[in-house]
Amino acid sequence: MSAESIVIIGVNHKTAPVAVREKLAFSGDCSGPLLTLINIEGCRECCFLSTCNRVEVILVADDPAVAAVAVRGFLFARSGLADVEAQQYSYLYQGQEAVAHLYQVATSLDSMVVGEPQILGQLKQAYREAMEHKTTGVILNRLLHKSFSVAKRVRTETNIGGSAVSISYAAVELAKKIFGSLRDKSVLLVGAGEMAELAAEHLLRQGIGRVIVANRTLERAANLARKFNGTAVGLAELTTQLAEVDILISSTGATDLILRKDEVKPLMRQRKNRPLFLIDIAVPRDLDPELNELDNVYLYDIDDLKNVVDANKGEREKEALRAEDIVAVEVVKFGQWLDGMELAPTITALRQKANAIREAEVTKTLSAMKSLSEGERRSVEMLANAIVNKLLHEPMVFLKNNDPNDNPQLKLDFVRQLFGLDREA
């Protein structure tokens, strides 16, 4: 099996809108995708993946050209696109391109947030699936378990996931600049965004220790507290939590100002000066800018959060590039492993046809030298080994060779044809 005979196909936010990749969404059981997919004809292995921003099948056939428009047909059935349509919204990888795309992927340089460590989980899941369907094999088995060594490697020699490039997670790492561990640290959460929801999300990650969420509505306050087994509490009692917490993160849709610097500055005595880390993610702002001249008061907004987004941008292309390089040379490496697997049956083949002529030889000449004594015997027995092993040295170097500008199915090929290895009997 050629490395030809693996292929990746699917859709992701780099080539299909979101209108489209709704249509291909999949529920999250696997089951039923990798059943249909096993028993495309000519599929040996498969594998289904499935996230909000990509549906990929990879998978090891028989006829890849075959099995490629088959397995389109699958993603689509259900969308009512033409096959046109199918075509302009998918890509096709295979061989190599197949192989460095799953490693693409794994090290998370494939995902609209490049360093993000989320992609590596839901591959593990989608491998784990498989498993339990007995839908992969020797080929995919190996390919799989290499890319998640791939993407531990550059997590370990790059900093691919070290620097935040979301609004939510930069205000995350100002707070951890600030307090140092959020361990024993409390939140409120004014208003029900998004991007508050998110850097909650983060924060909890980060072991914070308390949540509370403030909205003008109790009820959808009470519903996002829910979700962080937080605490619930009317947008009338802000202050008074404020005294308390050491995080606010503020993303209503009010029209004006929700606090102002007088009615912080007599909390901070209350607090006793304690630190009070202020993230302003509304548009328009919710706090008053004067926040910032508060002692122990340090108040940043989505203009300040963009400018650390954006510098910690280029590093992670930067650390992007690394990963690249460290990608290119683990395709390289697992298409010597694919070339391997091809040779061994080869070598195999070689050795137990040479040994079968020489064991058939060596007994009819025996029995017609039967005065031989059995040191002598013996004798013409390693003489045949050796001139056997001395013979099939230089076509085992040959195989073994690995010259870059060599094409080793040719040279399988040959060697295969040259000593009738796919002759029958």
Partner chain sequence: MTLLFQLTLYLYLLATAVYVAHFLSRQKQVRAVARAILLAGGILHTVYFIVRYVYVGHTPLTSNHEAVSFFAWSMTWAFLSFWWRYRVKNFGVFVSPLISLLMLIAALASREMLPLPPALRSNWLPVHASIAIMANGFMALAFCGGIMYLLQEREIKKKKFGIFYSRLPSLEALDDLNQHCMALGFLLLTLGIITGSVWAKQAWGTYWQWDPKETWSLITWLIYAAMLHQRLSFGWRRRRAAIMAIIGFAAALFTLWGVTYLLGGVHSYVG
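Same protein, different form: I have the form predicted on its own, so give me the form predicted in complex with the partner chain.
Chain only, nothing else included.
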């Protein structure tokens, strides 16, 4: 199997601006694209991935150059761009490069936010759809499965997804460092900004027990509270609520501080010193910076959170370098497998395996039977030889038989699996 028949053609956030990407966005069901792609002339296998930042076509084709033009024609059909322009906005990887690119996508090294976990799920979903439409075969099945395991390896061996790289995630991570489990904790949202909403969503996903929304207009508070299955209160109740809740996220448009140190100090006694995590994402700030001086009170404003995020990004970049090394090693491994997916190497590998077994067993037997004469030893060797050759005869005929109705790749894969020729030592 020539590696060069594996091709990836795609468009992502690095090669095309959103104005171009939105013109080729495919939404929902992949069956249309898959059926179109598999009917391109010379296309033997294909898989189609579409997310908000990328559209990728992974295919195995007899004549990659011809297939590439057809695929681009399909991708850019609605954009009205000529193929020359389409080439500028898209990329084409072939052979080893294609394998490496797919691994980078799966491990999120190619993502806008390195280390984000969603892309792997999206790729798995794309593969599932391709399987349902039977557009993948031996090569892509192996390639995609490998890309999933490479992604898993990168996740466990590097810290690429380790630390939060968005403000709202950083806040959630901090909350977990302070409170451990968030299950029996509650959060009070003051003001109803977008960022506060996002942070509340993350907290809910981490299983926070209760959400309370306080807003100047009660109606807006009630709307938001309904969304989070929580309760709405007026701004006047701020201090009463503060005696109960564990986390406060403030994002009002107030020009002045809404909470001062000496308002919270007496509350801490009432709270029996249960810790209080204050998150101030408003500009200008809502919460008195001196609040952080109180025992068991932790105050983070927007700049503090940004600093956390920046530090984490640096950490991820370091981890990404280690992930690249893993990808490089895995690309070589896949190349080796691909090289073996030809008739001649498979026959050689099969013979080598059989001969190794024969030699080992003959040596073992003969060393236990020292009394045999030279002639008898020869007979034992011949016996072993004959068994091996007769057993291998039918598989060899099966492999070499060139029935035009057969799928040669399927046969090779079948034999290689049956005899365990790709088992990693």
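In this text, rigid core is short for the largest set of C-alphas that superpose within 1.5 Å between two forms. Keep in mind that what you see is a predicted model, and the values were worked out from it rather than measured. Numbering follows the first chain given and starts at 1.
- In the core-superposed comparison between these two forms, the C-alpha atom of Ala68 has shifted by less than 2 angstroms.
- In the core-superposed comparison between these two forms, His202 has its Cα shifted by at least 2 Å.
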